[in-house]
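As structure tokens, one chain now follows by itself in the form predicted on its own.
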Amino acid sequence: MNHKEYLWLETRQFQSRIKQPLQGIVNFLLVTAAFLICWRFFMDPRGTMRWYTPQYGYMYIRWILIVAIWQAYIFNFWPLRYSFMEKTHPLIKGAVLIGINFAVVGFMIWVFYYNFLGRLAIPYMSWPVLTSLGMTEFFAREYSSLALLMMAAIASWLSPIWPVCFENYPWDKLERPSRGLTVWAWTFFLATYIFLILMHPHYNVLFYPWQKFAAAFPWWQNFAHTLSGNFNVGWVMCGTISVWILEVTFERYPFCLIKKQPLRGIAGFFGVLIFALVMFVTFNFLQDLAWGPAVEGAKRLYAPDWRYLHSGELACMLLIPVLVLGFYFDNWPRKFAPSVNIAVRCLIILVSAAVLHYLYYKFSPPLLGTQPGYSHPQQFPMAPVILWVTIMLYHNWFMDLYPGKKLTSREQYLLAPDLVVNKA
């Protein structure tokens, strides 16, 4: 069969079970709640499970999210037949699909990176690797934790690339599970090869003495004066985001009036990478005004890799306001031409933003059990935001917005030889 097979999110059709606004303000409230549930257990460090140290918890977190991306937008809910996702209950649905993502996170961690690569190649990409080279238990977990992360924060960035610009161009036109293992491994291989030209020089000037046989001195240190790959992680998080924001509140807009690949892919991918590079020059620059230049070889808040850190933190928190009106308040306004619903959207979000920086750093220490402050090492805002994301993911993309919405009908797209549903 030659036909396009469009993404299962990209069909759906819902019935609202209660007026807007209270819809998306019950469903938020539900979502937050599950947040807070989530963290108190797995990641408060006066919870049960005490994972936020913070990188070791966070590298869960990023690997949840990650998943989710691929299964979503990647294999388009491969296995999972399309008469399961009509038919079935957004609860268990979500259940399933939840299992799923934790399987698939416990293997990428546990067998490939820990047991696999980290044991045969990369030392750093497994805790227990370097706790029996002689490292500490706590800095094992939290160097290596950082590796994983940041491989998965590099992937969440460029995964979603291909489906949103380039429509899976030039092999959309390929069938499950053919498409999701193709643009799979052509991302991963992506996302792998630019972890090692962003992150892997780190690993040199990380660990004493200097690793300069086995990785390259950290290129960006004389126009970033600071050998971190936290000027990486800043910079590629606003990539993050602003891949999500064209998704999301711009839908796609402008690059949807191209109508060719791969130039329309072309376009969205630098348009994207623009965004995301003055985004983070903005925020360098608002910290540089509210607390002054940031000073080479000073520490915490006056630190430039602080500083590009915190300004992936900013990007974060960015992304609450996106999801919430895009996936609660039918990303209001609609009725106006695109530009302008565009601009209303980016000034509630913008406002928004900022109420939720002085609210969490006001609120989260006794909340959240994170240390008070902006530059505490223990203060790591993007573990519990991302948190928060996931979980608003899982609630859309698994369970149809359960329970404000009920999945009513699907665009008559031809999908698959399982299914092809009539529009209502």
Second form
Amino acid sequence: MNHKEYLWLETRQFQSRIKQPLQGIVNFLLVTAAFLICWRFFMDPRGTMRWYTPQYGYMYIRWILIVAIWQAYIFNFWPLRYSFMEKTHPLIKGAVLIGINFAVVGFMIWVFYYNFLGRLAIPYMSWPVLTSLGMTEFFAREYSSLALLMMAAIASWLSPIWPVCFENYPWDKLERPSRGLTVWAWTFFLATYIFLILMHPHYNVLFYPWQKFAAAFPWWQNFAHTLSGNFNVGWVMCGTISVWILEVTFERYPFCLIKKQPLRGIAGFFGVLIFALVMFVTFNFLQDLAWGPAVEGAKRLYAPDWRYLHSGELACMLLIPVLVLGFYFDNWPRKFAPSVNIAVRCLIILVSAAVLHYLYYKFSPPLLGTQPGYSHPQQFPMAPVILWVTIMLYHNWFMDLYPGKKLTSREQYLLAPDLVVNKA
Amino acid sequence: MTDISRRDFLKGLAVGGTLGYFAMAGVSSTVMKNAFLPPPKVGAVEIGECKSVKATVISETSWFNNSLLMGDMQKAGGLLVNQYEIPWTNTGVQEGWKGDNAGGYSTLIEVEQLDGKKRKFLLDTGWNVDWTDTCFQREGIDKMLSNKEIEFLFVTHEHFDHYWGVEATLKYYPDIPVIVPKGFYPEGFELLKGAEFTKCHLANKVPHTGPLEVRDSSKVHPVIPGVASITFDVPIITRVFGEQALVFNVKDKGLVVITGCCHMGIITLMEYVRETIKGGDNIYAIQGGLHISPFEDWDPQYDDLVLAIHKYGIQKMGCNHCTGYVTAEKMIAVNLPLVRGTAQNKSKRDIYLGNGDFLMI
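Could the form predicted together with its partner chain be given as well, to go with the form predicted on its own?
Below is the whole assembly, all chains and molecules, this chain first.
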């Protein structure tokens, strides 16, 4: 076939099993219940596995997210056949895709990082290596987990940019698996490169004595007033959330109006970056208003690095209503002009995120086993929020929003007149 | 959706970029901050004056083997697990106290008032009862408690190493007034009454019979002339909440801050003192655990602290316990005025004040 291979996700057509808004409510409640069960089993400090130590569990959460993005957006569900994706029951399909997801996560962490890259290149990417060098096992695991979770965080920002903004340009004509492998290699290379700039200097000053011959000094110290890489964590998270706001809430508007690549991709990339930086600075300022200015060297609420981190956390809290509205309530409203639709959605999302922020800090101690208070050096609201997000993505991408919705034929989409023109 | 011309696109890009830049620059500018943020406060609460204060380290050795302690927490599920649910290693520890890894933190505070009268308080009461009792006997605390020279037990926070050895105090003075910060969990109050917690190998066989005061963060609490306590609503690892510290106003010297672990952060504490207590712009000395690298771990945020603490003009730093040796070395490297100790009574190094050492202001 000599035409563009569309993302499977773009070509899905749904029928409703239940009318809205009940459909959205049922699906949302089911997903939330699944999140709470998963959190209790894997993460909760009172639960079974207790991986939320916190970095160790948080790392797994970050990795299941990026691997899900790779599966759906980069590899377009390769190596599974489209017929499998269309005809298999959503629950079985979900189990297979989640199984693949977990296997890839296990491979990346335990084989690629812990036993390949960690042993041959960068020791802090492998806790067994750090432990063998004499570090207390607990901190060896926490430090390496932070590195790996940041690797995944940066990849979560850059990987979707290629399909969302650049529409996989210049490899958009390639088919599976060539396109997926190429875009994956390119975005993973970019993520590694950016990691070296944004997080490697953090590890210069994390170890004692400072590793000044092995890594650059944190270049952000003079203007960020901290040596901590949390400065970068904060704005990268705002960037990641911005990509998904562009994809889900804005439905790629206004960049979708630009037909030519790479102009559209470049405009989208920088548009997202500017949006992210405005969001980051605004959240920092809101915190100054709420608690007073940050104080250099302070801890907890007043620590500059925690403020940056919390800006990222606030951005994450925006993502929940973005996805809930987009996935479960058909991105309501849709009847106005695109700009009006988007404005109404943004208003709903802002109000919902503020409500979520309040509810999270009020109910997370009994529900999630966290400790009361906003700033705690050992807990990250991003962890539960991203797990919740990932389960929504599993539900949508891997299970076709079952049981609220039912998948109909993909061919209907591919044969639609406007696409036939594009395919010619 | 309609197509867009290159000209329209560039116009849109220019307008959007310019607005974005000004939005960003606007909210982050000094002008905006000055317009919206209140000016810094100046401390106004008068706490009186005292002649001198002496802090004697009864025990700063909270545990004897750091790897074992971290291993206990790792096996239990990390740093957020409830401390009463962790089976702490209490046998077979070679460098421990009679095989137990638990030690404890406790400090004797002696204040001389302007009229020459001397007052004594106990700040924290250790973890391992036998170890704490041995330290008490070494410093004569047992007798001071028995004859009620020590006026009250000031518990900085509910952590195992600061509070769980409460039996060692109650054994000599069961009705001693006890002051705890707001945030104590029910288990903490039950322990005071004589409860046993088998999972974490904890028991108090001497129920408390004296007054108990819970202090909140709404105000500066006067203690005696020249001494006050302040409380912080701060979440802490192993499911602990709230910590309090003592502030002294020593005549002709300035303010002295004495902490247990200082989970709120020493700079946060000093900023609060500066904004709240009269004379807060002259903090002469600090003493106690600074909770910077308690487990010999590190975070670049701690470097921020080490590099920023100079600005506060402290004359003497009598830190120990959860300050961490790495921190002490870094502080010495940037010429902070750390008071050295004598490395005796199982304190491992003389880099800071150890067991039996004291700071006199």
